[in-house]
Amino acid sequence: MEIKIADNLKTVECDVLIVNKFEGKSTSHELVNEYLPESYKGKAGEVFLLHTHKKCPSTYILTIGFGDENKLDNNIIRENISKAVKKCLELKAKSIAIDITSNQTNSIPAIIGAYIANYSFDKYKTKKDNKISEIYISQVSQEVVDISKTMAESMQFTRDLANEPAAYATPTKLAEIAKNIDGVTTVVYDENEIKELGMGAFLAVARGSKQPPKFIHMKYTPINPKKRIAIIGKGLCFDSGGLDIKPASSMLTMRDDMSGAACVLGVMKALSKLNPQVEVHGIIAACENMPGCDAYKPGDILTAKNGKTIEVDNTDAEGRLTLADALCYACTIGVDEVIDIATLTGACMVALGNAASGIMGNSDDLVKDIIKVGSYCGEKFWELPMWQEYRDNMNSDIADMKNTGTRYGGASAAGMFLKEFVTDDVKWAHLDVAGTAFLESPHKEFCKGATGVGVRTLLNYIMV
């Protein structure tokens, strides 16, 4: 999708001109004000469509309500522009103009909202979905357009990858993608090298699959980094549950269990264009969890990279095992902060649904900063407790710990498990996006399928 800057959007020839209306105020377009019915108040999300009959260059003018002007924020702009763009898609529009920006910062959520609404995963369809090909916008610099477009395209890339079937998005494919990202250096460790690194927990999960595991380490290095961050994405390219196999219905969308890895790849892909002065390491332990002949078994004892032993209580609690070794590795490469993002627990889905992701960690400042940045750019995070009781539930009679606890408090238990593999000198935050990474039905500005959760938050956090 091409974004063009225009001085006066009212003179642009396009299929649809989008204008906004605040409650109690007129719009910026005289023709709309002339025909706007009294019943239209401009409440947030309220739509009014006007055919111009050639009284102005656009075929239609679409008015979208923004509600109370005093309550305007990025989320209102993004969500309502998304709704307006979806209406444009219903009209089979190809070119639109968005005339709502009063300052440059409003342009970023507007552009990102347009991209979110214009997205569909139609790669495997013979008849492609209608897409908008060009957007006109005004009162904005090329730099702001470029930043917005980079972030939006990173989300699209992440959504595409998480929507791909597991037959395509294999560990080998993720490694290939990582190697081809501009502006980063990438090292990929194969199975023998992973063994040499001492990653017994990660390798155990991978044993049941024909697909070989890949441990991926990407690095973006600016000239004068002000700090060093590692972002780790859970990379389960398919999760059958292993020998503790999932019900058939629960496996249908398990291609999305690498959404964390897709997010990390999307973030790393954007960095050379955004040029933040932060050193960023992107880390993915990529494999499949399958019930093959050599699959790891309940009761097995695994040894993680830091030497801690784990009794396998359930082979479907595999993500935390791969992350354990990835966290150990990240803590050895000289970073100040580690952030992992994972579709980790059904318990987090039960607790928070698809409205928010869970967050926890060993640093109150880091957790609060991520929550604040997420709120600013439209991704909600809710802090979950990390209490010793959750760790005690994973005590083992024959190893240092089990990989699961009781059936209660599962998201916090998973967080306490991961904490065992983070050194005390490194700030760490864990993002559980199990409920927000993939939607079973449309929600707000998103269509069904992958959402690209985490991309906006992590990029904005890195850019701060």
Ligand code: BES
Given for the second form:
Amino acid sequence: MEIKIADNLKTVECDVLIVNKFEGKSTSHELVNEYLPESYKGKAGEVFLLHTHKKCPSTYILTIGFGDENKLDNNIIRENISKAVKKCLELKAKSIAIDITSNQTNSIPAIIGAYIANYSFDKYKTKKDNKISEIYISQVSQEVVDISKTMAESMQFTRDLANEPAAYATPTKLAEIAKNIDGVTTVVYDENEIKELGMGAFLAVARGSKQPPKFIHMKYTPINPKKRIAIIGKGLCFDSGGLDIKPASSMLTMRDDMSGAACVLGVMKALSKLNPQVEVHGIIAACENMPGCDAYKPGDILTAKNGKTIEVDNTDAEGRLTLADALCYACTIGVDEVIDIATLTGACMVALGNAASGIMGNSDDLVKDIIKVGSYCGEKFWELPMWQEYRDNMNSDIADMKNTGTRYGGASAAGMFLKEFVTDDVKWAHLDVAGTAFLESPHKEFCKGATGVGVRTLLNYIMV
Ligand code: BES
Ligand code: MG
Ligand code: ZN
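Okay, that was the form predicted alone. Show me the form predicted in complex with the ligand next.
To see the whole picture, the full complex is given below, headed by that same chain.
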């Protein structure tokens, strides 16, 4: 999609001109003001479509309600522009103009909303979905357009990758993608090297699959970094559950179990374009969880990179095992902060649905900062407790811990498990995106499938 800056959107020839309306105010467009019916108030999300019959250069003008002007924020702009763009797609529009009597900062959520709405995963369809190819916008600098576009395209990249079937998005493929990202250096460790690194937990998970595991370490290095952070993405290219195999209905979407990894790749891809003053390490322990003949078994005892031993209670609690070794590794490379993002627990999905991701960590400041950045850019995080009770449930008679606790409080238990592999000198936050990474039905700006959750929050967090 191309974004073009125009001086006067009213004179642009395009399929649809989108204008916004606040309650109790008239719009910026005379023709709209003349024809808007009494009943149309401009409540948030309310649309009114006007055919211009050649009185204007655009074929249609679509008015979108923005509600109360005093309550305007990024979320209202993004969600409603997204709604308007979906309406344009229904009209089979190719070129649109967005006139939201904007200022520079309003343009970012508007552009991102347009990109989110214009997305569909149609790679494997012979008949492609209609897409908008041109957006005109005004009162905005090229720099702001470029930043918005980079973020939005990273989200698209992440959504594509998470939507891909597991047969395509294998650990080897993720490693290949990582190696080809501009502006970052990438090291990929293969199975033998992973063994040498002492990652006994990660390796055990990978053993049941024919696909070899890859441990991926990307690094973006600016000239004078203000700080150093590592972002770790859960990279389960497919999670069958392993020997504790999942029922068919739960397995159906488990190609999305690398959404964290896809997010990290999307973020790393954007860095050389955004040039933040932060050193960023992108880390992925990529493998599949399969019940092959060499699969790890309930009752096995694994030794993680930091020497701690884990009794396998359930082979479907595999993500925390791969993350355990990735966290140990991240704590050895000299970073100040580590953030992991993972489709980790069904329990988090049960608790928060698709409205918010769970967040936990060992640093109140880091957790609060991420929650704040997330709410600014449209991704909600809700803090879950990290109490000792959850850890106590994972005590083992034969090892340092088990990989699962009781049936209840599963998201917090997983968080407490991960904490065992983080050193105290590192600030750490864990994002559980099991409920938000992949939608079973359309929700707000998003269509069914992958959402690219985390990309906006992590990029904005790195940029501030
Ligand atoms: N990948 C799943 C978690 C998940 C569930 C992600 C639903 C997205 C949607 C994870 O590996 C898993 O299987 N977790 C188990 C843990 C349990 C065995 C303690 C779960 O949540 O059921
Ligand atoms: Mg699992
Ligand atoms: Zn999983």
